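Taking the form predicted alone, here's one chain by itself in structure tokens.
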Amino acid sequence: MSEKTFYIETLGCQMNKSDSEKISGILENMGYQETSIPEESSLLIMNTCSIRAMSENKAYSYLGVWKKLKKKNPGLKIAMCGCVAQQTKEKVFAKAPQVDLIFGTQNICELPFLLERLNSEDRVCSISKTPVDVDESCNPNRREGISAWLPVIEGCDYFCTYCVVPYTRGRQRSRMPGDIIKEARQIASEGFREVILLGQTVDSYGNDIDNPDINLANLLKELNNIDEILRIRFVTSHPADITDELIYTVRDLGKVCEYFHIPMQSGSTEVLKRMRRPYTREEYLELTGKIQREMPDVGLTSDFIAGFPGESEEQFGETLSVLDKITFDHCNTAAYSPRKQTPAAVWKDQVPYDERKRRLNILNKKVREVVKKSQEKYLGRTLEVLVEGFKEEDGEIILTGRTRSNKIVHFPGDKDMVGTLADIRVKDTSIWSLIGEIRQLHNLNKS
């Protein structure tokens, strides 16, 4: 085993996955080698998510297992980063004394200095409210594949009453367009065929920059001109920041996929007010209706919370009724989870835990019905698919790809098709994927 090996366990959203790629790049630049086996590592890193209690508990569960590894190997170093680290700070040491290093979401590029401090200090904690300056050592180490994450904005200015993101990721900070375009060209040169623009509220991009020409629509137009990139996506959108210009840009640009992930969170206007979401039920329905009119085959996905404080049975029913009006392609759902620092966590009208779980089960059943309906509308149709990978089943190569609307498609084919576009006819559906056959190949040249 190399003296300098590392293992990263990543929990949470795409932004956390992107952060782990950056951490991996920093460590490899320092001479570390990544391993997929924690027992073979000299440095274990837990990249945490605090959006729900379950995610935080999962992180501490992993740390409990790692404590046993450290007992066998006292020289092992354990680090915690991500949103739980940013929020909990030094308190992590009391709860998990096996942890040697804590660093926040703003301190990733400081990692070489922090590891050096561990040579002379027993424990190190570094949590900043503003990002540490980025340098060349912060280039991400992206995994081999077809799609690459590309963060364009971090943080959030909305301060929803249930959400920890503004406290763990900070206020909204947009990257300059030139830096994004430069990184996108680097991504293309590495052989990736799709870029996925990331942000907690990605459509807010540019709102914090004093230049009206810097916005997501114009950024998409610039990225659309990069020859080697076949597709462009973006997540996650905030309903209040989706403009007509953005809708028309997605509709008109050939490489930008017709896909919007737009968290609604509740179908009740009154609950939305308590959540501090700056739109009404009617405005959300009008927005999604406009998007579907402009792009009939658009993929629409959303997020919903069941059992928010004060939510009545009638208001929960309003959420269910939204699913009768909008045929979503998928919805992320969760029972409300009180989070420290957020206003809603201390409200007196908490919905009992068992009732939250009951409502979540009902919501999930409704979502499955809607998704099934969404899948079935593609039967017999031919769709453009970007081939992402393959596996062998009973001697047959089964390829997996995504449609422009973000539907997963499985179909028989050849390994050489990975990274290319193909027209696939849908023969069958399951609840989470489509089953198809090849009709036409677009391009087998992956250079």
The other form holds:
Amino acid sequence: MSEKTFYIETLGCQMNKSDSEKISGILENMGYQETSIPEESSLLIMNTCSIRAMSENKAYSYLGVWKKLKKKNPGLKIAMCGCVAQQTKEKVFAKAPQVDLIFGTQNICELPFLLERLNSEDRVCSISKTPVDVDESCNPNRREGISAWLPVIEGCDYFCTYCVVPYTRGRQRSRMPGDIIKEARQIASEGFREVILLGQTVDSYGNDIDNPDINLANLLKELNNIDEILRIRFVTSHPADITDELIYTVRDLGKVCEYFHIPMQSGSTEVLKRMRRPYTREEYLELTGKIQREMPDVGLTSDFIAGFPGESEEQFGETLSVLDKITFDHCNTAAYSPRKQTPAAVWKDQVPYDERKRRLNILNKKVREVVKKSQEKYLGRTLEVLVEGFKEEDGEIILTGRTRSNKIVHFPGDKDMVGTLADIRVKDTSIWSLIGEIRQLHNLNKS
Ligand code: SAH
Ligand code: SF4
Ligand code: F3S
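Would you mind generating the form predicted together with S-adenosyl-L-homocysteine now that we have the form predicted alone?
Full assembly next; the chain just shown is listed first.
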């Protein structure tokens, strides 16, 4: 074991992954080195997700394995952060006594001070409700690649009745456009070619700032002017916050990809009401219909929950029937999981566990059919692809990239093409990816 090495295990969404990049940047600044081998570290960090019981349990099972490492090496420090830490606070110590440090989603910048405290204290726990910005200058240590995450809005004000995020991430807070653009320029200068703007409800960007000009559409317009950036994406969109202006901006800006991740959650207006989702089935269909009319090649993905409390068989059927109407490119699905602090968790009309699983299986089968259909529509088409990486297969270089609609494409080519745009003709499809051949390469600055 080296003197100061750390390993981070990251569960959960892209926001958590982006947080891990911040943590890594802070630790490297302190002279730590990142390793991919837990056995070689002096500090292990578990960045947790509490969206479902399964994700929370996963964190504790990692901690169980790490407990054994600590037995062999008593000097090892174990830290827990992320959404489970934010919700459970010092109670984590009772459940997992091997943990030395707990820090919340708002306390990342405090990390140097917390680690210092660990030199004289057995256990340290720091959880704040609002961000503790001790060091504004902390530079994320971004994962290598072509694509970089850029958080633009944190937290969530929607309080859907099933969801922990407002409790684990706090109230909605938009960053100032100037700070975002500065960071995007930095990202471009580091060699990244795509930025993915992150937010739990990214399209409500700016709603919490008293200036109507600060919104996602205007931010996209500014980011579109950064030369080295070839592509811009944003996730996750809340159906109630997608404006016509945003739709037209995505349609018209050269670098902004025609791709929307818009979780619907349920196809039943009644269930949506109880979920506290402020739209109806019809409004969602109208919104996605409009997006598809404006951008026929748009990529559309969604999230659905099966077996929400009180969901009848018929209402579940309404979710399935949405999949007959919209050919989504992908859908994340989950059986409803009761979560502490959320209202729905204590409702009396819970759908039994086995029934939730049964509905999830039916939903997954339907999603697979729809995704297959969405892949097949690309057959024979030529699409713009940003080349993101490669692998060697039997001596041949196989490049991997994404279409503007976010479909993964594999095709033979040259390693030098990574980070550039190319037109690829789709020859074959599978459920996971498209298989293609190069038609034409683009210049670096095409937009
Ligand atoms: N901000 C996004 C969703 C973030 S959480 C939005 O508003 O749509 C990611 C997904 O996890 C959700 O879309 C939902 O489908 C799922 N999810 C959240 N809480 C859940 C729960 N208690 N049980 C099952 N799935 C849940
Ligand atoms: Fe959760 Fe709803 Fe906020 Fe999405 S909008 S993060 S589902 S509370
Ligand atoms: Fe999970 Fe927290 Fe993200 S609960 S989904 S890691 S915001």
